[in-house]
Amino acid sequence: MQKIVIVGGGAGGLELASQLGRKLGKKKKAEIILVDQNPSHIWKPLLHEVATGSLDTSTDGVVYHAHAARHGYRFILGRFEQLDAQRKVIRLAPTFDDRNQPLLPERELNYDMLVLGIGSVSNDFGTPGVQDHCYFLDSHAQAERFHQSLLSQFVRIDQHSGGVLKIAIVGAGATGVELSAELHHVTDLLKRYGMPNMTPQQLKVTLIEAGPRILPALPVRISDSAWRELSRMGVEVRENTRISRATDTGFVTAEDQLIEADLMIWAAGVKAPDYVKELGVFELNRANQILAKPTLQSSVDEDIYVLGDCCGFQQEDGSWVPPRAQSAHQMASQIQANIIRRLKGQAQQPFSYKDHGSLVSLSRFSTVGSLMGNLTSKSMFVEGHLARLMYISLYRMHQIAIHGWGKAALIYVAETINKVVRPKMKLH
């Protein structure tokens, strides 16, 4: 029986194990293995919800061991750190619990075919004092991290000092422009849970951009409605500012202007783990990313399969798949395929992305994107209660391919009603 291993449970590694593991691992036609560094997973894009204290990680984060018992895979816990192809044997790192005992040793696992979607990391470009300085948001544990200091902060300014609380963030992607406005969501929503004194008015955002306009992927007149929203909102946006280092008082500009700030956020850019290129196995692009094959099998292995932020993917145009949630959904669903056909003898199929357009959520002020870019010569613009909707939908497919229609509208159910009964925003 084949032993299929897939290192990463991100949006396209857990769909992928889950899809597997109903169509094989159930049917014991596989042994489908899913390895990540935590016990469970929240969806990438909604990390900045995660670390305002918007989301509910206990309704929305999903628990491996338990996911994989239900949908045929076996969930190892583990630190991914080397690859040996020629002996189809990856290691994994020694596991240590909260009080930095050790847990699990240092262990290898054999594979016949392996999946990496080890996802991405934010790209400091080796601007000084970022690494010591600031926060980022590429995992739960971060975005916990930054979540306990903003309450920290929160409770000085309501029962202490007063004053104005400074947030700046480098990066004017998405993440950058929908924590912005998060933060100024749950500022908004202190004053209902014992912290009177601490209101918008006391929140000071400033989103530096170092390219000339923010949402700098998307097209102009998002970007551009996104500016608007955004200023409304009283967030202080800085185009056209390149950051020449971090300090433990703010960002200091190219022109050596400080921007004061009691918390810093980084969210400039992704890259693939640098240890993807101390492998030594593949050939990468500049971003660090695993170049790929039509098949999405590795230029260098085609008994390894890439997949979501670590896949370098070229398109025919030239131009490289986004590292996005649609790319890593649709590289795990032609995996699955390309993966199932193998197994019959049958030929494996080019993976082609289509670009459904792109949303960004402005919490609940508004939403802005463009839809069907892949079926119009012109992306069709949305915004308000449709671009929510659309939004709030991208995230229910993820839901229902990893758990299934029936799960998914449980989980649906189960939020509608944690609406009503539970704080709108994390307090501890």
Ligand SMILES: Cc1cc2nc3c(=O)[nH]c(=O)nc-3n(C[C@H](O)[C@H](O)[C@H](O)COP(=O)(O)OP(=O)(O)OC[C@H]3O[C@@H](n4cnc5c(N)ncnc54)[C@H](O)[C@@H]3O)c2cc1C
Given for the second form:
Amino acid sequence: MQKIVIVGGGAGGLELASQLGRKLGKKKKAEIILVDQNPSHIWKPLLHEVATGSLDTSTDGVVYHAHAARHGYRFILGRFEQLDAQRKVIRLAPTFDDRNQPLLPERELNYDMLVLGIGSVSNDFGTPGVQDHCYFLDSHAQAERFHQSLLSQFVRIDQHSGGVLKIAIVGAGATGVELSAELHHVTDLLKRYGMPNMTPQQLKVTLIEAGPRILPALPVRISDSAWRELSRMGVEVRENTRISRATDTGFVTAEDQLIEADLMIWAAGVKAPDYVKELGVFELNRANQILAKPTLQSSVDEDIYVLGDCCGFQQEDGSWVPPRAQSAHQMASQIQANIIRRLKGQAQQPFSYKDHGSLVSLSRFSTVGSLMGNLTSKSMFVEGHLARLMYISLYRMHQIAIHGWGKAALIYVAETINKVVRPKMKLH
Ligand SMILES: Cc1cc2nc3c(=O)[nH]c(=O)nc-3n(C[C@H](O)[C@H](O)[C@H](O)COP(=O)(O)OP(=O)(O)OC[C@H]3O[C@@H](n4cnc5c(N)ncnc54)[C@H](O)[C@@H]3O)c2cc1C
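Which structure goes with the form predicted together with the named molecule, now that we have seen the form predicted alone?
Entire complex below, previous chain first.
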């Protein structure tokens, strides 16, 4: 029986493991194994809500071991660190428990087909001080760490009426813009939860962008609309502002001006993790992404497929498929089809990325974005309820892919009830 190992249970990898598990694993047509460095999954586009406490991960998190048992694949906890493509073996680093006691030793795992879906990390472009002073939203643990610091700052400000909490965010892509709006939303909620002195007026968010406009990857009309909404909330948007270093009191611009901040977040672009270079196996692009053939097999080894943020897929017009959840979702579907075709001895099919548009959630204030037409490549500007519905549907599609329709519907009902019975903000 063929052994298919998927490394990375994220937006793309978990969908692939669930679908292959149901189609092949349960029927004993192939052995499906998912490896992740964490015991549970949270869909990455929700991390800004984890960071602000507006999402409680107890409903939205997926525990891999339990999920695997139901969906026909096996889960192995471990951090992938080495690859021997000649022997078709990956090596996992030893795992330690929360008291730093050894839990699992270093292990080797062999495969017939390997899929890498290891995601991306924030790119600090070598800017001094960023690693020491900034928070990142690359993982659930990092988002939780920011959440704890945010709560401590709220408590501090609440003690001194008139105090101001200064938060500076570098990078006005979707993450930076969505986080700015979410911060205003949760600050607004605090008076309901016993912090009367902490009002939106006590919060000063500065959103810093090196380029000439926020949301640079999206059409100008969307940037303009998001800019107006953020300004209305009181977010200070600083475009054309390049950061030269981060210090313990704030960011320093290229013009040597200090933007003071109590909390600093770096959300300025992503790259595939640096250890991909050290594997010494793949051809990479400038963002460390592993170059893939049109069939999503790596350019150097047809037994290794690549998906999502770590996949360098160049389209016919020369552009790279963007690092987005919808790309990871589409690639997972294509790899699933290609693996099944391969097991049947059929030819591999090329991947073609379809841009369905992009939506940016400004918390409860608004949602703006563009939807791509089916017949033309023109984008249509959307705002308000329709945009909100489309934004939420991307997550619902992920839930359907990993749980199936029935359980996804039950989770929706549970979330709706939780909205009524649970606090709107996580205060611990
Ligand atoms: C705050 C935020 C908001 C976003 N909003 C949107 C949005 O609105 N729309 C959109 O399309 N995209 C959005 N994105 C981008 C989107 O989240 C990513 O493009 C998508 O998650 C990529 O999926 P992936 O499967 O490639 O990687 P991920 O979902 O990042 O999953 C990677 C997995 O690999 C695991 N892993 C990594 N290294 C190892 C290792 N060495 N060993 C074992 N496991 C490993 C990780 O634990 C993780 O589970 C957002 C991202 C952020 C941070």
